[in-house]
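To begin, one chain is listed below as structure tokens, in the form predicted on its own.
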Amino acid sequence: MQPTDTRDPDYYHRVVDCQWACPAHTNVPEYIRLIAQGKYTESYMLNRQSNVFPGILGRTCDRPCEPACRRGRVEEKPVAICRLKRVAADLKGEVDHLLPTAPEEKNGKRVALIGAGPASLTVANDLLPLGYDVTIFEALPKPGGLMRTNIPSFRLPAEVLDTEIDYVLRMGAKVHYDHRIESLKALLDEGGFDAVFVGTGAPKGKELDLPGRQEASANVHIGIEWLEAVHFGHVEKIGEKVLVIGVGNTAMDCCRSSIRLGGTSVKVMARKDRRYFKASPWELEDAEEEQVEIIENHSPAEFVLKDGKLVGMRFEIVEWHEDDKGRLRSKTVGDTVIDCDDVILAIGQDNAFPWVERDIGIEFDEWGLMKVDKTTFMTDRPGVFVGGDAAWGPENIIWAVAHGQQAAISIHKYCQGKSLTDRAPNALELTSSKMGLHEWSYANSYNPKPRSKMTHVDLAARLKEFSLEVELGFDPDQTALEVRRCLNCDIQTDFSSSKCIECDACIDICPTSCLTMTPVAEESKLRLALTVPATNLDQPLFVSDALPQTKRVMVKDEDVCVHCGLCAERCPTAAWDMAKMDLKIPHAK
């Protein structure tokens, strides 16, 4: 192998599995200290420059981010990361003097977003700042796409989300609402518009197309479009027996929504085992809290109805095995009927873009979406970017928040008459830690305590009003246990092979022998030849520089390495030392 180039930002940065994994690279472990120092104005700041929505994305987020945490490879859970955010926003202070602001001079470049969702309020986030004239078109008649809709104000309140949508509007975009664009066509050519942006989310809940299903259609609601409904108050109470069928996110608010309408025996439908499930384990863990029943491996067959009324449903129950190419394969031993009053169908969504002609330039694939560059968010028409949902279909906001900045860029780019795929890459910035001989600027402790669990309101209580929010959040305590569980993985041994006198001092002190001096060699040698080898090809191997004595090189494991750093604390020569990385995003500037 060759020596490791750690100024190279993608080293370190996949180091810090959380930030990694983040779609929007969140400075996680920067944001936790800050918690740990009560400095929660400042973390929400810092979480601000890159979700947009810390207070939104502390509620809801899917948190792509926890399964990749580092603590979970030292005990059973990660860092409760976004319930950190979430303290962060609840106890910030003032901040309309730190927020972005618009130029009273514009640049003359006009923009249009369709949709006033996440993607399009991120990308307006970003521009509007650098003088652009936005407009919003929304079909709805309030903004935030389906994170007003589809998101029940018991698990996001309208308060949270109408701060964080304002501290964007408030820039200067104009927006339109109910006002649905019918022809994209119409808005190229007569708008006026430098540049087009479409954040329409994927509106359209699919169907389930069974024996009896056009009879009951009075009493089946497809699940986004149900949500809408609650949301606006146009639908107040459902039937006592419910159905749910499909196990994401959205069958979880759906069930969870019933429970509060009116539903006393609430059933989600589970075509799998819960090792498939797309839900979020803790959306399942509060549906269940709530009652809610959830049965697995029973497949849709037919909606039965008496005197033309929806009675119940059929389901065949099936059985899952791997076929010889490893593919989920299912056999029906069964099936039963279950009583039911509603039926709300959650199995999915989809795009919809009739209001987008097929002549104008644009390409769309096999399955109606239109081509989209994954790298600039460009379709094959210039001037006319896509993002969130409506790019490659259902993923979750922090991904909507993502494509927007990275649109932004481009449309930015495109605006200024410059390259799209000329974009700035990452920038890296070390600083060390070193405050003393023995005593850096972080708590490199490790902490055995678990993970803090959250509260939440009383049963009884929550079920009686749709509004009141469940979690209560953590409370100082959990909050002062739980930041201290951060390893504080941005905080990277750093290591200068001149230094080195080859004592072994470092390889006998670490605690999870990820170090070894060795002759280099090929990668898969390398791997082998640790003090434990490396067995996880996701995470690297450093390699230094060939060490003066001896030409052999250091090695260290970064998958098993917990930042405690007590190497650079042994180390006689100051050959280790731990830098504090801070990782430079590009945005739209």
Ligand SMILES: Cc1cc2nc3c(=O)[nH]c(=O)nc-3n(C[C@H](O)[C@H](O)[C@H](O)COP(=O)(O)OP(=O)(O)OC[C@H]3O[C@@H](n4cnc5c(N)ncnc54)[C@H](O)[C@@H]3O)c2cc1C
Contents of the next structure:
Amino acid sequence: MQPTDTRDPDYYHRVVDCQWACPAHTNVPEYIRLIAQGKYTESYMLNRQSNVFPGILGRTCDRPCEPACRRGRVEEKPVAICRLKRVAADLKGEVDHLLPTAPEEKNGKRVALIGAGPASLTVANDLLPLGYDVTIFEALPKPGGLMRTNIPSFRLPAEVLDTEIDYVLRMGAKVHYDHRIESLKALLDEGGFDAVFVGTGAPKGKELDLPGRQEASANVHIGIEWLEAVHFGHVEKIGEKVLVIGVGNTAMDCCRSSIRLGGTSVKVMARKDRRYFKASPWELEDAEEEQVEIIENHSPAEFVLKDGKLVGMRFEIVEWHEDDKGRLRSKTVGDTVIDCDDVILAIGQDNAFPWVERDIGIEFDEWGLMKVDKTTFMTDRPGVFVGGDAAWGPENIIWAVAHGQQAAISIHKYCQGKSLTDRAPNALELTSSKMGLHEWSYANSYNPKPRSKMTHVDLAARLKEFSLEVELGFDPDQTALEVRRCLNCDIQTDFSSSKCIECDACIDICPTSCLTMTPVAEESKLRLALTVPATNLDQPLFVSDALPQTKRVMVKDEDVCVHCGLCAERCPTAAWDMAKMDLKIPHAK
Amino acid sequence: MSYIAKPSVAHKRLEKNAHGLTVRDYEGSLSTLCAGCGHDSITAAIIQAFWRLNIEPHRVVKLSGIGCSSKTPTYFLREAHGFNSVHGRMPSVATGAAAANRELVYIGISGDGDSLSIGLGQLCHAIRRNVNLTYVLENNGVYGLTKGQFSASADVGTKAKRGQVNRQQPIDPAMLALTLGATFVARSFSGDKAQLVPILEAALRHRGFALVDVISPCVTFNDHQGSTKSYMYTREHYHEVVEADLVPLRTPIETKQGEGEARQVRLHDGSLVTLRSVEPGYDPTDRDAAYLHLRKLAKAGEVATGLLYLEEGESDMHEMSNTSDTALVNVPFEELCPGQDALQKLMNEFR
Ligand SMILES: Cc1cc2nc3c(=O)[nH]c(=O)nc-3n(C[C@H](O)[C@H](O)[C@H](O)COP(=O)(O)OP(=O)(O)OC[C@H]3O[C@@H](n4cnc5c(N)ncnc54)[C@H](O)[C@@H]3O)c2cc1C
Ligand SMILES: Cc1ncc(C[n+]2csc(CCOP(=O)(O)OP(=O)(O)O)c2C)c(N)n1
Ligand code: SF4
Ligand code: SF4
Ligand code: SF4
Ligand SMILES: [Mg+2]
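Switch from the form predicted on its own, shown above, to the form predicted together with this ligand and output its structure.
Once more the chain from above appears, this time first in line as the rest of the complex follows.
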């Protein structure tokens, strides 16, 4: 195996599992340390740099960082990264003077953003400070996209949404509400824009064409449309017995909203068993806490009507097994009818671009999606960019933000006539965190406490008031405890082989047996030759240059290093250092 | 030394031994020695040896004298019995303890100062008595704890950190032990656990006195250029004579492939030690030949390492002194202390 090139920014970036997994590469350990120091405002602003909506995301993020978190491998549960983000947002002080502003003098370029969801808002956030004239067209009367119309207010209060969207729009975006773009061609031909960004989301809920669907339509609702109607107050109640079809995150919002609008027996009907559910585990937990029943292995077959009115739904009861090719197969083992007053369909979303002409130089793929370049976010028509759910189908807010940032870089380059593919790489800076003989600039002792649990408002209170936020947020004690669970993965174990005298001190002290000195070999052999074999292939090995005395190499399995710094503390020659990584991730500039 | 305790968290896939314990369960408190001290590495090797031999920590007695080396029993086997004696007096405390309870496993940790200066007489007599004790001599050529004065193991010509040159002849503990009739003599290096751990395992399984002289660089006072006990010098002059491997009782024997002539010695408990002479013609069961060979290598400035001499079956202290088979703690009080009448009777026998 070749020596590891730790000056390649990706190597140490990957060690910070959360930051690597976050689509927008939020500097999680640093924002957690800022919270630990009570610097909530600084923590908020650091978050905002990467993810634009810390208050919104601190409540609703899909949090790909958490399953990736090292703490989950070291013990069981990851650090409550998302919850801590909310702490920073809730406790921050005045930020007005810290927010980006638009210059008086504009750069003369006009950009149109279609849709005012998180993707477009991120593009606006990144382009306005550069002097762009930004115009947003939004079909609805308010900005926010699905964050506003579909994420129920008991999960995301309107004030949080309004505040953070205003931080963007106050820079001078021109927003045209209730203005649906019906023809992209017209906009391109007549708008006079230098670039156009499509951030229109995936607005079409999937249908379920089963017998009785048409006849029952008064009581069969499409999930995302129904949630939007609830949001705008067009729907204020639902029948007592509700069946929600599907078990993704939309289904969770539909069932929990139903419980608040008069549903007394709300069932989520899943075709598969729990192992295959799409909803996040915490959303399932929250729904079950609210007495929603989740029924597995029921495949919808028919809407049952009586006197022209929906009275129930027939399901096939199925069993699942894997065939010899490992594909999932079902077998019908029974049949049942479940009574209901209303059915909500939450089985997915589709994109729909009836307003994008097919003869304007934009290629479409077989699923009716525009062909979009994965790096530049541009379509085949120069100057037309796409991001968020509109690009490759439904994802989540943090992906929409990440897309928006990359699209903004491209738009800026495009408007300056620069190459879109010539993008600045991430830049790495390392600074020793050594403060004294046994002192580091971070808290290196390991806190063995388990993950703090979120407290919720009383169940009865929730049902009384639709918009009452369910999660109370961490209290100061929970926060103090949780911040110390973070392992500071950005404080990197940085090795200089020329200094090592091969005394074994680092190897002997390492609590999680990460280090080994051994003759160099190819990676597969090396992995097995370590103190504890490195069988987690997702995690990289660090391999040093040949050591001065024996020509062996120092190998570190990054998998479960707890960044305690003991290797560096016990090293007589400072061959190991605990170096704080600062990763500069380029944004439009 | 470190301000934070070593975190209790361990690798989830850390192997367990027959008692369901991981190596972490054989640790002690965090070392307060200088970072990089060879002694810490020997501590880690001792931890591994006990873990691999499936010896339960509470069945062990760890004893020491005074010195940085003698501080180290605190850093392994936190559940073992321990005795930190005065300078150079560990052998007599160990002898007494072993006489009182032969059921436990004894390990003594000492330094070159503790063993070869103030404690030299004690060491010699423990060897003569063949006390059933693994005696680890952590040899750095200096008195580390008192800031680096030459010890009796310093080689002629070696330089102190301030530049003085040693002119007095060294005492080589391995050769000393051979002349005194020791039944197990080994030398190793703190920087070579692959060699040290099997030697420690064999020593712990050997019945009788086992001397393990371990070159253990003092990073603070004796790891500079001109020192003959530095990491660099030891590696450059390292000369392995015999390779040892312990095959514990009831483990099927598979002879490892390797260079040289292999001999097998069955230990008292039934386990087998394979001794492979890396040096052609070297016989680790021939005391006189071993002595001559070591002298030759010492003259050439080489550090001879390996399990240098092994003799199983000699009488140990218990046999020679006819000590109690039963540990004294387990002897009923009436028997242990039979009362005034019995004492009087005994006294009368001497009249
Ligand atoms: C019920 C539900 C719950 C969700 N919960 C979460 C969650 O908890 N966490 C999370 O991270 N993600 C969640 N998501 C997903 C998340 O909301 C979306 O991935 C995200 O909002 C996508 O952002 P976007 O900017 O691409 O598009 P959208 O948010 O969909 O915004 C698109 C906007 O464009 C407007 N528009 C569409 N067509 C036109 C047109 N032709 N002209 C003008 N305007 C137009 C729409 O009105 C809309 O405002 C949820 C989604 C649903 C459906
Ligand atoms: C009776 C007595 N004399 C002298 C000392 C001072 N003293 C403490 S440690 C030591 C030498 C230790 O040397 P060594 O055994 O080699 O241990 P090291 O520190 O090198 O590991 C001496 C002379 C003492 N503690 N007690
Ligand atoms: S920081 Fe060093 S000692 Fe601590 S877990 Fe990581 S490699 Fe081991
Ligand atoms: S503690 Fe330092 S000098 Fe010793 S082996 Fe580790 S890196 Fe090398
Ligand atoms: S003084 Fe020398 S022997 Fe003592 S702890 Fe420090 S390095 Fe080890
Ligand atoms: Mg010494």
